[in-house]
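Given as structure tokens, the chain that follows is alone and in the form predicted on its own.
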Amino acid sequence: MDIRTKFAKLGTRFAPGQEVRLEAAAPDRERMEPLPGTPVDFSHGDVDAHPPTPGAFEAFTAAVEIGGAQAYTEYRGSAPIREALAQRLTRFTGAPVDAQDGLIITPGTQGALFLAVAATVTAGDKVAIVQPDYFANRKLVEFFEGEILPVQMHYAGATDSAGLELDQLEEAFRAGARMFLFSNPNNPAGVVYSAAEIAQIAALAARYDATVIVDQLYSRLRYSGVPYTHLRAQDIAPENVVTIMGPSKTESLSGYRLGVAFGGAEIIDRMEKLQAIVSLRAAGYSQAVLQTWFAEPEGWMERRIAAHQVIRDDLVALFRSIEGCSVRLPGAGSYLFPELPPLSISPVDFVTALREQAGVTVTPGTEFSPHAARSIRLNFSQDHAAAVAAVTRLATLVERYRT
């Protein structure tokens, strides 16, 4: 692959953030009459709209002060922040994490996801990927020139299961796949794998000698009566398993850019080596922040999900009102994914008209997989009457260029 090819497949079109970059392209100027409303960005959370985990600026002030000793810290990172993290994360995950060789700090969960496809493939090698789900995943194995082998998620239609076609994982593994990457809860549909496909996924992982990582980003934002289980605490290899999380959206701290890393030695070994060409280390300041992180104020986090399920409930039942709308209530998470009715244009024509004529802007549904051109994703950690009005705003536009 050319280096030109390599990177137009990165294209940054729909990233979050982006589309101040667009230039107008409404499909029909005919009927752009706007709506009037405050612009809601669904692309990525609102951090105003849900404060940050107490004492997290207090925590990267006192950083500060510090000077020289936080700022240079070691590339994995701070090592009494590891173990402290690491303890936490064993009590959270069910299975033990080594602070000193298993655990790294990264430039956010999306650079701990960079590091991750960078230390396990190469060219040529072939790789399982979900259908739908986050599409920096494909993203990354076509940009370090593995073979993508997409094993579908009906989720849709499932009701106590994210609904993955097991069959198609373990055709992948027979094919030569090594690796499997995933996330839980998934991103976009927002559901939760359940304990017996977690199960098989070890097993399958074990029986191939795969190694699998798996995004957990979302796993503390689970809505009441969701069960959770962890990967890692599963009947796998230790040394075949990474996991990655961080603090960033359910506690509204996307913005010190912290992610964390944690598994086999000889993988977060590779990251750390990687990490200290591509950035040195997470920003030493921020990774004091990280002392928040799992000791929040008591019912801080049932607080935040409860304001969180409301949101999901009331854009839900307005999505369910929409004739030919389909949406499936997410277990976790901050995500809607609706498959839209048919439309007399094109989806990116409407996600396009939806940002120019209603101030809503989404994520079309084909940055997560081939097969789901009608739905779009958004993310509902807004502020609720704001993101109530907006999907209001985005079920007229469908009657708009209804067929």
Second form
Protein chains: 2
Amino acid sequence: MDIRTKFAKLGTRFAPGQEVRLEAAAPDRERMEPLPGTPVDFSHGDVDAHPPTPGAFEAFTAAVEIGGAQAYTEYRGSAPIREALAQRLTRFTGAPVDAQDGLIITPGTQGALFLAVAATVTAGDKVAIVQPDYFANRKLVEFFEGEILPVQMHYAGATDSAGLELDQLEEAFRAGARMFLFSNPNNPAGVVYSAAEIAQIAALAARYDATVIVDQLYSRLRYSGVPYTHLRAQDIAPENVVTIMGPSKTESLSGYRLGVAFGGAEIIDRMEKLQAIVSLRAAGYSQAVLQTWFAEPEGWMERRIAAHQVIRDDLVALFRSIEGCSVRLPGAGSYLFPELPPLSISPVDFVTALREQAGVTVTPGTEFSPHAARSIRLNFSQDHAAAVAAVTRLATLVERYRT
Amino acid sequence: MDIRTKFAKLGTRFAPGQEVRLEAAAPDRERMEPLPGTPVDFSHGDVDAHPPTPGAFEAFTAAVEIGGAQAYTEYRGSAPIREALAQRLTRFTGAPVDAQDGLIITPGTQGALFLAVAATVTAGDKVAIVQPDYFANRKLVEFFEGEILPVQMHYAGATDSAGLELDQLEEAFRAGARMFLFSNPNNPAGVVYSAAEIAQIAALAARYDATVIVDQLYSRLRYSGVPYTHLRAQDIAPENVVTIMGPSKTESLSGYRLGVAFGGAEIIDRMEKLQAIVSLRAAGYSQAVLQTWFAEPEGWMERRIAAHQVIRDDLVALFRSIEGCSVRLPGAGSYLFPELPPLSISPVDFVTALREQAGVTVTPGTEFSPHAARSIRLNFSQDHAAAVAAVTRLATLVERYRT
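Pass me the form predicted in complex with a further copy of the same chain as well; I've looked at the form predicted on its own already.
Everything in the complex follows now, all chains and molecules, and the chain you saw is the first one.
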């Protein structure tokens, strides 16, 4: 494939955080009256409103004082830190994690995801991808010239499950897919796969000898009454599963760029070989911040979850008060994925209008699925009052543009 | 290409820093008598002996205090930091750097190199690569399934130039190469390309409309009397040149993982699109450390260079005192690339023996060129006395294994 063609698919025009590079849309003079209020960027969480884990900066500082031994680690990350993490991740997921051969520390979960896809997908490989799911999943497979076999997730209609079309997943395997990549909890819909769905995914992967990469970035931020099933602890060959996590979201440690991948040793080994030429290693001093991960002060995680649950509930109520708008209550994570009523302008123009007229930044649904043009994603890990006011302005703007 | 085949080429067995993962070699009982002394790892610099730039940690700390605005930057990096860097890099290289469209901040220079190759090389593309040169250059081209056209550099015989075989470079362009990737100063040989060589490279790139990626990682650490020519300031289309630098080496800031690439806007734009799915961005807080780059205290860089020059001179004298060993005096950087006399064991076994018997870690020459089996690379950015003692032990081991 020609290099320009290859990169033409890699658009970041509407990617979260890149809005600053968009030129202003042509003014829509009649309706341009701005809605005053604190701007809210729902494209990512607000780490000022929900600050980083206590002790994170102190762990970084101690690493700088250690100096060279912490600056230069193995490409897969510091051995003692991997050792500590492996024990905690074993407890958390309910299946053993091998610190020496089965775990790699990466620059962010994005780094882990990139390496995992690069280590398993080559040109022409068929890969099953959920719609909707995190937009990078699709882009990564496209970058390595794999072929995407979409699997629909009817999250809106389901209640006690994610709503994955398991028949479509089996169909993808039957059509030759040997890799399945998905996020659980799902980004953008915030839904958690049921125990039955995860058991079925494990059974299908076993039947077709497929590799599964599961992005569990948000699996610690679970709301009351929501059960969670770790795929890697199910009846599935351990060498065929790679689990990805990191402290960038719930723990607000994104500024340090840290993630981990753990699972099958052969895949982890390939990931390390690649990391050696991609970025060498996660920043050495930052790696030490992982010492605070899964070791937060007593009650800290419960308070963080509770703080998000009240924001979730208030925003869901606001969206449900907009006529014709539907949204499923997220079971985990900090994403809302409401579907808006029909509007007189295109979804992309509405997202632009929202930013320009109401100071509200959201991510268009088409980043996550071609079938989600009327949806928008909001990361509601924000200042509570500012988020409520921003969604109130959003509701006003929906009325402004309602057909 | 099958994924296992693709990764089989990506060996990191002898990569610097990965020695900890090697199993101990079979003991060579007769000759195993250890040589006591402080272990020295010449595979990378010692940031404890040559500490990070003053103010680096303070800049990081201030960024953590800023919080969200510094944690989440554009994928290409913080705009105000790019603005400051663009001015300094313009002054340093003698040609304009565009902060908005012509510069990207990456996780280390390795990150920049990866993105630059990924943005310019696709399967089947021919790429001219110098032998010897930084091992990742070759691995990156192989990973993207490009075809390497080697260009020899006869550094040992040259005096006022790097010794690049410019005819071979033209031959590579004539054979279809549209990309040339090289390091200046050269890693591993420490030689600087002459003004005439750089002018010729520029002329050839112009004639064949080729893209040139030049890794100038060590271009600030230049020894007295060594002139340096920046390719990007020569008569060459600015859109066809990407220059890569970073503060990991001379400035000892490797633990923060920072690099930059600057040059042609189209390539930089592709690099950013890719960074969005590779690692999102260089760690947000770390980016702030670049505020100290090219803004070191008065006299700091001169002292750093002087400290390295005395180590260089002492080690070069030691290597030259070994019968049959030759080494060229490096003009810049902190690498020595001596060629050892013929030994009774293979070069790889000698490198292992050196580590096990003498506590001295070096990188085998074959990582840099298939024609450099008798050479080893040492990063002499070390404690002066420890480095001298280590090379003295190395000389003893050469005698132990001399044929």
